[in-house]
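Given next, in structure tokens, is a single chain: the form predicted alone.
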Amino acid sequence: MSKPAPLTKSRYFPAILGLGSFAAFVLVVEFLVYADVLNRFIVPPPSEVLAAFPRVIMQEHVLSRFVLTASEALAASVLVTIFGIAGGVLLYQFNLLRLATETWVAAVAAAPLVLMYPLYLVIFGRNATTIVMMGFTAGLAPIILKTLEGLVGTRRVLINVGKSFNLTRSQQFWKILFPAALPTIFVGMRLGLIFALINIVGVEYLINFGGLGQLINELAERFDLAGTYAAICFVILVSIIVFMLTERLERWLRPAG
């Protein structure tokens, strides 16, 4: 008779152990919020935003405002994920490119780029394309300098191979460079989205226009904390749902891994 599989081999104890952990880190914070030891006026105890979040569903409209935010996040995922992979080939393909702007890129992937809404209200107005387009920037020299690298890493013999089946540049790009670069290039997607993301929701916030940042920033200005706090809880709530994209985008891409 064989042994049943321990817990730890189960493929559900990843989620149960992150589940198990997350509800465990809250009973702490609510005990240490009603010990004094944490502010209840900067961090508020966890079952009063639980209790906020039908207030929130219901009185501020939190599905259409987040519906509008993932758009928005979706539409700057799509154009960073575009034109950050052509930047990076472009950067592969020319040399002299790459030298002349492989640093400033990298610059601009640390720059505080959100201080640049109101040159980009100037440019777009007050609407959601200033807001995609300030994800669009934030978004995007991560995901150059991560396809950079993985086409820039690609072993040497896997090239070599491909020449020695005499393959054009098109074929050893779609065969060989691309596809070992695939995994080195959803890790600068990821980072490019959280750029992305942070900057569409700080931007939403600053401008106060629609979406989940607009409604953070009338939640605090009422002195809502929980209800502030359970918005907050909808932008991770967006970004979970961005990363699930990608994984599965990624698994699609890469059924055999």
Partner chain sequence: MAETGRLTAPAAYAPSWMREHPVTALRIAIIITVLTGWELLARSGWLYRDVVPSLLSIGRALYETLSDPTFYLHLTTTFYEIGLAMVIGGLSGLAVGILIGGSKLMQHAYEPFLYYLGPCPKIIFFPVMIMWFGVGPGSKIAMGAISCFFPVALNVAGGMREIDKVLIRVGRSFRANTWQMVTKIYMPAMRHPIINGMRLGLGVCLIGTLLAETKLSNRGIGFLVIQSYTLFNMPQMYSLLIVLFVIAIGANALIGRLGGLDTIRRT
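Okay, that's the form predicted alone, but what's the structure of the form predicted together with its partner chain?
One chain, no partners, no other molecules: that is all that follows.
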């Protein structure tokens, strides 16, 4: 009978090591809190954080808050997609405009736009519009750049095939350029959605209005430490799930090979 392969050779070993290290870290923190090395009024025991999850979910209406944040993110994403793709197509169609403004769009993408939130508060008021517009502003530049990149990167041979079929400009765009650029456009949409979501949760926290971001602020102001940590963990989980889902969708859209 052959000897079983050691655990370290298993393909699951890295994942086990990673998750095991995380579990060990949590246990060490738990021990240090109970040993009074860590102040429990600064770092609550992880077991208390875990126990706070059901309370936070039930009493703080996490589901409705999640729906509110998700709907804000959806609204921002729809706006970002419409205006971002339109902007990218516009820059592609007018080469001079592209040469004049592409670096500006790239500079805007690198600028700390979220710092404009006090300005948006003045313009739109302390409401969901400010949050959605902040998400929209943050997500717009990446999708414009990625749409442009996708359209410019369309293979010459595909465009020539379209020309040989005497396609009109509209047909050329919808049948050749847009489908060829779609995977890159989707990368931009994913980036835009992530930027929008980060800014939406951030602004919700900063202006104490809306869904999940506000929940963290409220719990922190009540000095409900375990609840604050649980809410932060919940937001991280939501971010990770959204990130993974969009990543899968992007892989699915990407052409094989």
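Positions refer to the first chain, counted from 1. Under this definition, the rigid core comprises the largest set of C-alpha atoms superposing within 1.5 Å between the forms. Predicted model, so just to flag it, every value in this text is computed and none were measured.
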item	value
Rigid core fit then Q214 CA moved by 2 Å or more between these two forms	no
Rigid core fit then G192 CA moved by 2 Å or more between these two forms	no
Core superposition between these two forms, C-alpha change of A230 at least 2 Å	yes
